[in-house]
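We begin with a single chain expressed as structure tokens, specifically the form predicted on its own.
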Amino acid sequence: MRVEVKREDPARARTDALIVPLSKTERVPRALQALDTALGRRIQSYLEAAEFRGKAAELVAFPAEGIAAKTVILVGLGTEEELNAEALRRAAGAGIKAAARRRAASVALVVPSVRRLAPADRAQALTEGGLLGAYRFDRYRELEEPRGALDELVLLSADAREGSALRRGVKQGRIAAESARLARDLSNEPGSVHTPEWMADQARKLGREVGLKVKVLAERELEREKMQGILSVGRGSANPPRLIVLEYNAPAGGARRRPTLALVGKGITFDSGGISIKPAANMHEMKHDMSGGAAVFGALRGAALLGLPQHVIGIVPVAQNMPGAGAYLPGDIVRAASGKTIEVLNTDAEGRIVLADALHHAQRFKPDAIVDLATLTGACVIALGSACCAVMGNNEPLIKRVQAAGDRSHERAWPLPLWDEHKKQIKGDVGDIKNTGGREAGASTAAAFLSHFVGATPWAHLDIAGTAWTTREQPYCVKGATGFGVRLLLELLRDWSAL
């Protein structure tokens, strides 16, 4: 979709749908008086007829008469206190969805004045909300009423001084949103499609498109690297596992030493639970168990297109956890690449086992920090729901940075404890560590398990089990994968400095 900025009177914008964000007010704001005049003073009457109060993402749509647009969509921003970047994302997403329902091919969106947000931040938020709100995964649907393909989004601003800043924000927002859309596409594919080798093919394709170095370790290489964690989890599937390594190097110039950051994403392409098989209810959602890996793909794409000044390594262990004839078993002892032995109590606690090898592999690059993302525990969903992910780790400054990046992107992270008591809970009886510490503090004991494989490297673990997909429509999300983590990671990378 093309996204651009124009200095144009909204009444003259030739577009299928004109989206006008309004804060919670009873009167038409001064900035829209000219548009209201062109519409025959009808905005206020439509607002009153619909009892519109400007609540966040509230909508009123009516046919345009007297202006160049075909339809006008008024969308609420909430109160003055609620007016932030997330309010703009939600308004843009809701407005774009309303335009799509009316089969609009082109949309013009009036950039509202928000004192607390710089022009670039406003444009970034509107672009992200618009492009994410326009997302559809219709590849396998034969629609009775085909939706219109939205191919143009224009941000309208009356202030000529804001032009360059708005365009800068549009570029940032477009790359971030398109990278999150890539993650959504990968995660939404059926498990029979996004097999480990298919994921490796997508990595190679991405590398060619944006200039990433890509290395894929197949079974023979995994054996050579003694990655029995990944191999054991993948043994029950007809589709053998892979370890995918994507590498982005910052352009030449700038600082003498570029920081190296490792992003590790769980890539279980389907999780049946293995021999400890899951209940049938909602098992279809386990195609999303590779959402952490998908987020790493999206973040590496965004880093390359934005030309960020870091050296970024993306590591994604991919496997299917199936109860085949060769499947690993409860009671097995698995020796990870680090040499530690893992006592398997539950084959459905497989994500941490593949991450053990991936986190250990990340240390080869001597990174300044490691951040991993994983749909790891149902315990995290019980604790925090779908409003945010959990963050734990061994470095408080890094955890705080992850939180700050999450606040800016509204992909929020909330800290859970990681204490010695949690590490004692997973101490093995016949192996070094157990792959589950039981029901109590499940998210923290899973993080305690991972902590054994990062050494002294600053590390943050994001448990995204509650945020990686959604079962209900949201202003800039549809049902299915959310692409959670991509925009958070790009914010973290964009604002990176030495710990």
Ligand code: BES
The other form holds:
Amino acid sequence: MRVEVKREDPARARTDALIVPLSKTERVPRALQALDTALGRRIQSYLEAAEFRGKAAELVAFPAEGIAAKTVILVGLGTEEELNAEALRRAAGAGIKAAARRRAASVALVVPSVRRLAPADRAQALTEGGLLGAYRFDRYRELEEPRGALDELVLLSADAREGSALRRGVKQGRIAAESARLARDLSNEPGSVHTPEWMADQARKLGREVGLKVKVLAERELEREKMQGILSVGRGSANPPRLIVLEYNAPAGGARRRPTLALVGKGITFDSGGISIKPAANMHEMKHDMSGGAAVFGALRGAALLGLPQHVIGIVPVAQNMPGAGAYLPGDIVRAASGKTIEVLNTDAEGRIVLADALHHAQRFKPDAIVDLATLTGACVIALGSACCAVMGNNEPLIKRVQAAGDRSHERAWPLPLWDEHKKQIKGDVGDIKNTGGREAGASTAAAFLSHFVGATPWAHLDIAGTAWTTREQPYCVKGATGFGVRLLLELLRDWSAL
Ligand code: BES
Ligand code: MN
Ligand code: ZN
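Would you generate the structure of this protein in the form predicted together with the named molecule, following the form predicted on its own above?
Zooming out: every chain and molecule, the one shown earlier first.
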């Protein structure tokens, strides 16, 4: 979709749907009075009749008469005090969904003036909400009448001084949202489609499109690298595992050493549980167990298109966890690439085993920091639900930074402990470490497991099991994959400085 900024009177905007965000109010704000007059005071009468009051997520649509647009969509922002970037994302998402339901091909959105938010941040939030709200995974739909393809979003601002800042925000928002849409697309594909080799193909394609170096380790290379973690987990499947490495390097220039950041994403392309097989209910959702990897693909795409001033490595171990004839077994002892041995008590705790090899591999690049994202534990979903992911790690400043980036993107992260107690809980009986520590503190013991493979590198682990998938429609999400983590990572990278 094209996104543009125009300095135009909303009454003159030739568009299928004019989206007008409004804070909670009883009176049409000054900036919209000319528009309301052209509309025959229609907005004011809605407010007076309390048909629309500007409450968050409130929506009213009516055929436009007296202006150039075909339809007007009023969308509530909530109270002025609550007004922040997330309110703008939600309003833009809800507005654009309403426009899409009306089969709009073009949409214009009035940029509200929000004193607390710089113009670039406003434009970024509106663009993110709009583009993510317009997302649907409909490539397999044949029966439903196709929706008109929404192909143009115009941000309208009367303030000439804001123009260039708004354009900057649009660029950032477009790249972030489109990268999150890529992550959603990857995760929403069925497990039988997004196999490890398919994921590798997508990485190669992405590399060609945006300029990333892509390396794929197939079985022979995995053997050579002694990555028995990835190989063991992949052994029960007819679709062999891979390790995908994506590399973005900032354009040369400047004498300063570019920081190197490693992003590692769990890429279990389907998690049946393996021999420790999962119950049937909701097992289909486990096609999205590669969402950490998808977020890493999205972040690398974004880093390249934004031309960020860093060296970013994306490492995605991809494997299908299946109970096939060659499957690894409960009781197996697997030697990870680092040399440490893992006692497999439960083949369903597979994510940490593939991540062990991937995190170890990350150290080869001598990164300043490692951030991993993984749909790792059901325990995290129980602890924190779907409103935030969990963050754990070995470096407080890094954890704080992840939280701050999460707040800015509203992909929020909340800390859980990672203490010696948790490390003790997974001490092996016959090997070095067990792959589960029982039901207590499941998210923390999973993180404790990972901590064995990051050496002394500053590291943060994001357990996104509760946030990568949604079973509820939300203002800028549909049911299915959310693309969670892409925007958080881009915010984290954007203002990176030495830890
Ligand atoms: N992929 C799952 C975790 C998961 C659960 C992701 C719900 C998304 C939503 C992971 O591989 C898993 O099966 N974890 C087990 C670990 C246990 C066996 C120690 C779990 O959490 O039950
Ligand atoms: Mn599992
Ligand atoms: Zn899993």
